[in-house]
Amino acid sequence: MRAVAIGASAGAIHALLRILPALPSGYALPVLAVVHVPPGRKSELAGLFAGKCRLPVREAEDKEPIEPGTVYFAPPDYHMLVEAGGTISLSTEEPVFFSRPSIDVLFESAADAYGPDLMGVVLTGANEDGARGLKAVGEAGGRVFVQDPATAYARAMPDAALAVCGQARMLSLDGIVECLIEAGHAA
């Protein structure tokens, strides 16, 4: 693996605050995160997430290099993408599913960054952005996990992404951590 690409939306701070605080200082893999937020408001993901990760966590500026062990999210307004060079790339291209950052478009770009080295995961949301990046990660090769929809605030986005992307394993949170460990143990 060499990268991790997490999208939510509906119930993301939860769902995140159980995943992301539990990667231990000196993960190998970098951690791209697309939450749904509204246009026009300043995020405070970045802040809020520094302050609780062992990780270094930061809003993604564009033609940033992407470093090992680090928690970077899409700006409002903005979709980010991987670049084949290992660089974000952020884009006003039209929204997906009305969002802007859009997963799909984070989950397209890493599957064509990263082929196979690369672990998508689709938290609880409202709609079905997601599903179609999903299924390009797991068409390029790459591990692909969904939120047990049981489990999650809104279960449309794990629905949307389970009935798309077949071979995505259904996990729970804490299920997703063990493999999201494993993956930067093995990297």
Given for the second form:
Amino acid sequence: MRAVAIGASAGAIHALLRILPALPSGYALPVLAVVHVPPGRKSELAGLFAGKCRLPVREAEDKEPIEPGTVYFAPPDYHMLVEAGGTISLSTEEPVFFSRPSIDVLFESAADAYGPDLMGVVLTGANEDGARGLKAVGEAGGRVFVQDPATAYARAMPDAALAVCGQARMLSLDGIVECLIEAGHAA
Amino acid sequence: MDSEKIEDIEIRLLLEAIYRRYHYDFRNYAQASIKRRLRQARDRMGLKTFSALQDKLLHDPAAASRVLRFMTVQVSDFFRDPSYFRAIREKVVPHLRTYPSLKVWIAGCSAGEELHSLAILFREEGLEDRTLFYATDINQEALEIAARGIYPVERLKTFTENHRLSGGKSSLSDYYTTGYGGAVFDKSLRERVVFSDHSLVTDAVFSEMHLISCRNVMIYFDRDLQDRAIGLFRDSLIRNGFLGLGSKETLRFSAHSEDFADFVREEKIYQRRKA
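Same protein, the form predicted together with its partner chain this time rather than the form predicted on its own?
Entire complex below, previous chain first.
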């Protein structure tokens, strides 16, 4: 494994608060996260999680090299993409499912860049973003996980991801944490 | 076996073909987003592979201009990121006032949202009469939209709110009239504007600028091409001239970062250092 990509929408903060602070310091993988946030200039996400995580947490900047053991949030009103050389690039292309940043955009580019060495995780949310992206991760040989819709604050997004990506494993948040930590050890 | 993926080979060849046939050079654009948009173009044109798309582009200029639209049009808003324009107003304008005449370059102006924002701001700050604006892009169609200055009425709500948050000294409605679903911005805003086809990839320096605003354009470039563009900006600016970038763009990873100083750090406004 070389990276983890996580997407979440409605209920994201609560779900991510169970996952990100549970990752140990020195975690071997970068974590790339898209959360649907309104396009206002400032996002509180990075600040909020920086105070609660053992890993450094940043809002991504364009052409930033992706470092292991770091959490990157997509900035509001930008798509976040992964380049094959291991850097982040941002984009102001049109929104996907009314969302910029979009989970599909991150996942599809990360699937291209990392192939089978990527773990994709779709969490709670009330739309369909992330489903196509997760499918791309799976098709590239990566590992694909979806939060059990029954445990999600909003189940539409996990439901859509499971419907499109047949190979995805459905897990509780604790189960997802376990897989992430294990993947970090194996990296 | 770790050979280059077929799709990546096809994309390289396709970009080469576009360059040779139409002289648009996307070869050093950031790959991830180019790939995504070429996939969209391929799918919407009902084609299965990038090779098929290349075949079509080489032989059909109309198809080529359709694809070019996919590759270059980015949507911006009037006063996108109001705090940037507030910083221009409060921190940069006082310096600009000290010059008898001003040149401002909006590089990669696309459909002209940022150009109109700056033209309005300069009018409100009383600098308009001494300013010449250069608005450049590689996309001819976008330049024509910019030169017409007509935007969909649905977008006015965002434009108006952004203008207010940027510290606007008047009502945005002072600058446009509406009709037929469009907001027509006053042509006097464009009287001091030179629209020009200019590529940051292949073209040369634009001289003696006091302010260059190039926001969310270089995010589409790879590192080498970013370096070229930033070098071009450095050489186009007067000493102590200003460069404004998008809120998540930075000179930190550029080969030329030493040639610029942070001016308003959080707004990504830089000042060219004295040589």
